[in-house]
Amino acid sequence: MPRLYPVERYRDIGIIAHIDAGKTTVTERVLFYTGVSHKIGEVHDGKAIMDWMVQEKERGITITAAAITCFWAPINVSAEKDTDRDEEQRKKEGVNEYLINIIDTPGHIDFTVEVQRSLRVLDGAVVVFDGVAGVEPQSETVWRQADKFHVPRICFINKLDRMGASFEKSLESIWQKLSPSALAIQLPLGEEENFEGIIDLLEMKAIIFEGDFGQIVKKEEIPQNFLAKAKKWREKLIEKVAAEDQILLEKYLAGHEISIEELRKTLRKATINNKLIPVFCGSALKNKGIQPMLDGIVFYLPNPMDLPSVKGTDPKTGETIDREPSDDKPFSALAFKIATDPYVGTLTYFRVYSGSLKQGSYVLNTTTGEKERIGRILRMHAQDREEVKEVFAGDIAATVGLKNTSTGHTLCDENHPIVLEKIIFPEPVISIRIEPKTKADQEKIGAALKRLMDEDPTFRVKGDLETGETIISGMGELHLDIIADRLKREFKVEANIGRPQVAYKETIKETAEAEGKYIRQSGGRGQYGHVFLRVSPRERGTGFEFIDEIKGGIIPREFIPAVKKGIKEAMDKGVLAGYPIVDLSVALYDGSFHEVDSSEIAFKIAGSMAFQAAAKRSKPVLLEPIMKLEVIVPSEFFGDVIGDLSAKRGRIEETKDRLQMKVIDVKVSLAEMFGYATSLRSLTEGRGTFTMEFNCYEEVPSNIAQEIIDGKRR
């Protein structure tokens, strides 16, 4: 089956925002234009097509990616869409379209795995703000996150219509928190209850949205009281754009009219290269602003062939191996979500980056070593699905029933291997213990929890050896809510939930040097292990570093890996309280071995007694999770609020005014902060509202580490 869209013609984007910027209703107010839905789906009223899982519905939150396919041809080209005809028969038409895929991302901290993983795989991003809040804090951590994977974007400051809303604010919140490159190229026709329509200042056009759905978009003069100050703003759109580029700089500065077009594939350029970042505006609530923003999608975001060849290691000689997104390549793909769907079982999200993909091949999971054979392939329309026979660079799609992938694996041609860069999750930070109710729920509650570990990397499960209970580990007490949750409905699982706990760990302050020596003689063959150990701290988040110093065979070589093992074991136990130790080196640098009694298990408890004595003695200390707090309330409230994040540990960061409200930045103890949204509600008559992020892990102090550590012992 041929290509029906050329690559060129390809935008693989993500939508990404805070919780309740309006991204979703932007995604639904795109589905609705390209003709994915024929009616509009609103998530206040639980009918949002990207928010499918019963969950969602409920709480009016998105909580999982949902990846979806459109098509849409630039108002410029057609501005009379005719979207009822097959795919098939448009190509035929030869209608301008693209081929738009989107991954709808969550807002909630809670679930920054999908926005992460999501961004992995995606070329460009369309970051949407709340146009009375501006920028808060999860955009500028979705923001971090772009910056990480390098991802040209383009803003959409929506919500404009509503009371207290301004677009230059927004845009000033902007530039001062994010990024200087940012760069309006709409303005608002009016704002709050004035709010028409936009101007395009690169076209110097009003654009006004009829019909009861804002489908119909008409291009008329800027009305007289708004000229001037578009002109001056555009003004500063043509400077900003023409010193991206020598010949329009020269243009310029002498005097000369730079073409519409000239400014559009100067300002591509620039967005792709990260250089400039397009701002569009409207209101997706009122049906204003976004077909611009979707040609903005189609002018100003890359297409696959936009960006470097992805890279990657040759399995076998770790040489660096580039792979263009060429359909004549070899074929390889990046697993980046795994979801399990109650009508045709798992399924497995991937990227193609380069080659095609059949129905009914087999591909080499790189990361296991194994052979999967790809059965159905779906291009995906958030819960809905279609079947496709084969897959091009470039596509998103799911396939179902791989046994041994998981996310951030790379799947590929069996004859030309690659591994891809893996995808790096957060650790968790909270615990809870879980027990199911009746005998049915204990057998069925491992495999579901397996699953749903499958699905979310930041979700953990571990057995407690000493008690026998199961704790469950996630990002915050809203996605363990949504797990236990999930175990009820889709698993039919009932379980007990305990209190949440705090997931502490421990590290060292001193360097120190310890023996560890294990000798047991019990008739026959014995055991002997002897190791010298010095243990240093390292920077905060460097993690654990093993140095090998051995000279001249004073341990031989096979139980060197033996002992590593032996302090890793030591490590996850802890010395102080019994949590993780972070953060450290453990250099091996002398030892003894016997010819006969020398084992791997002896090196190995060895190992482990040299580390419990060398941590001991290296000043060992409490971490605890800090988290970053925005807590919005009236003024009224503010001194109760403010003395009771005090009493918590709190450390106030900035206060500013919002509006009649009061925005408080604030870094706390996340162990403080269990049940805070009911303690804010009381002291707020319900009428305040808050968002955590975690920041960083530091020292629990002195007298509240003994608290923990007394605590552990009884």
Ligand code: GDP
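Residue numbers count along the first chain shown, from 1. The structure displayed is predicted, hence computed values, not measured ones. Rigid core here is just the name for the largest C-alpha set that superposes within 1.5 Å across the two forms. What changes on going to the form predicted together with the ligand:
Phe546 is among the residues whose C-alpha shifts by 2 Å or more between these two forms once the rigid core is aligned. The rigid-core alignment places the CA of Ala512 2 Å or more apart between these two forms. In this overlay on the rigid core, Thr407 has a C-alpha that sits less than 2 Å away from its partner position between these two forms.
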The other form holds:
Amino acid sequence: MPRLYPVERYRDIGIIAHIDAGKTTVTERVLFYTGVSHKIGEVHDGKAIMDWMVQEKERGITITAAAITCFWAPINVSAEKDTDRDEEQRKKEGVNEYLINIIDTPGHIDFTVEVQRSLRVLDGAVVVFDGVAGVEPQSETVWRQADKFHVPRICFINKLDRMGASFEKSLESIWQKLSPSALAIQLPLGEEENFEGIIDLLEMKAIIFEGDFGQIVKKEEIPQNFLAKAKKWREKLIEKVAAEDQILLEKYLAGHEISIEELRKTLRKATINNKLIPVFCGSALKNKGIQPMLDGIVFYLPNPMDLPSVKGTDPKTGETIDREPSDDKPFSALAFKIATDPYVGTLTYFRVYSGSLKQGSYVLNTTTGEKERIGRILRMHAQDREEVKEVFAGDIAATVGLKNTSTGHTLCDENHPIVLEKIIFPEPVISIRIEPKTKADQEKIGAALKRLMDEDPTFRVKGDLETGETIISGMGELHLDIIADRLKREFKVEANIGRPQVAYKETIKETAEAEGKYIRQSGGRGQYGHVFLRVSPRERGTGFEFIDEIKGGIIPREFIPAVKKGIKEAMDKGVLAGYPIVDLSVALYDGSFHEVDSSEIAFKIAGSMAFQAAAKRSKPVLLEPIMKLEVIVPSEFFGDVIGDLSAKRGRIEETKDRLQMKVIDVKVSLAEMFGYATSLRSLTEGRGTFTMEFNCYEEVPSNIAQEIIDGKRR
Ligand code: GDP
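Please supply the coordinates for the form predicted together with the ligand, as a counterpart to the form predicted on its own shown previously.
All chains and molecules follow, beginning with the one already shown.
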């Protein structure tokens, strides 16, 4: 079955916003208008829409899905012609809509992983702002993340009906705090209680929204009292756009007329290349401005073909492979979210980068090396789930029943294996003891934790064999709080949660040798295991290496894996304060055995004993996670914030000015960072923000290390 919508008609986008800016309302309206235009077509009959809305309400709009597909036929059909390269084919197929996949992006930016994985699979974004508050601290953080991933975007200044709303002030704050490339292509027609509609600066028309749901879009002449202002802003717009294209610039400088089509084409190109950011406006609540913004998604945000092909590596040769978003190329996709759906079970959301995928076929997961069978393929819509037989390059869909595929894994054609560029997940740095409250909770907790781990690659679970306790680790205090909350609400598991602990590690600084001997010869069958080990430090981050130097059968082959197992178990327990030992090599260079009494278990114990003895002699030290912070504060608080960071053993790497703010790049030990959000808030009257990510493990200064070791021993 061929695809219905050509890939040029796809837009894979996210709507991102500061909490409360109106993301939910905007998304709801987008789903409403796209639903209406798709289901009821051009009918602007209030009753038909009302009926549709009632049904919609009954089914509940699933705006919480990880990705929703909707369809939009631009209201501005003349403009569509400039962007649609496939018009002939479209006429043949009778498709006049665009397929828009809206990928959910989290409102909280604390979870870099959530933000990163959604930014990784989307091609463009709409950033929603509150027209009263303008740029708020969190919008800045999200914006910078989007910069990092080079996400082309458009802005939507929302809530212009509210008291105190100002389009110009909000735009000003975008210029000041985020980017001078933001470019107004609309103006509001009135503000606050006089907010009536929108002025389209390209077409120089007023747009009015009529009908109970603003579903009737009318174009009118711009009222006289707005004309001078609109002309002034249009002039700015033309100047900026013309500067992006040599031919337009010459025309402009020569005083020639530039057509709307030329402007739109150049603006599209500049938006996709992150040179300009078109700014739209409206009021989602009052049903004004959403349809032109949807047109804006179609006109200015990229389709999958507009962007560079996805890159990956051949898992066998390590060679780099490019995959164009074409159906003729071998299949490749990235799983970006595992979610639990109350009706169908576990859903794996994936984005297809190349080729196509049929229901019932097999794919290779190159991350695990295992094959998986694709069961049902679902496309999530606002009001229902649509089962589709096949998906193509550019599609975002979910499949049911994958067993071993987690977030970030690549799925592909087994004959053309590729590993797509990984989403890099930071290491968990904080851990908490968790203990089920009752026997029933005990039974449920394992499955629940496994499910959470599949969903979130920065969340880990480890059992402490000795105490029978479970330790969960993650990216920060808030991260684990939310996990605990989900355990309770979604999985109905009650558990006692300990205090958060820094995930320290241990390592060694010198080479040392030791002997391990485990001999029991009292009655029955004896035990005999005997080894000599040499431990040596390795570079940070290189992990563990086992070297087998046994020659001439001094220890029989079959016992060597047991020695290694003993070493690994001992490594997990550490020798200083019970933290896992990392970054070292262990050589097994000598030993002996007994014809009758030697066993795997005896060699395992001997290995473990020898390792502990050797590690204790090799100058073991504690390692702690060092975090990289970017702290952004208004300059008047700069001194206080720097002082506080220094008191926390922070190492300032760089300070910069960004617009009116000071930006501090600093490295700080995680142990000093508990509760930093609160202390920064009180130091800066709530105006400072920071992002924190794991940087590396470093040796703990010896005076502090001693306190940690003593504390742990107590
Ligand atoms: P989110 O947290 O970004 O998802 O924001 P919501 O969509 O939940 O909106 C937050 C609040 O702002 C809600 O009370 C909305 O009703 C309100 N709101 C959203 N859009 C508008 C708007 O255009 N005008 C006004 N006056 N209020 C709005």
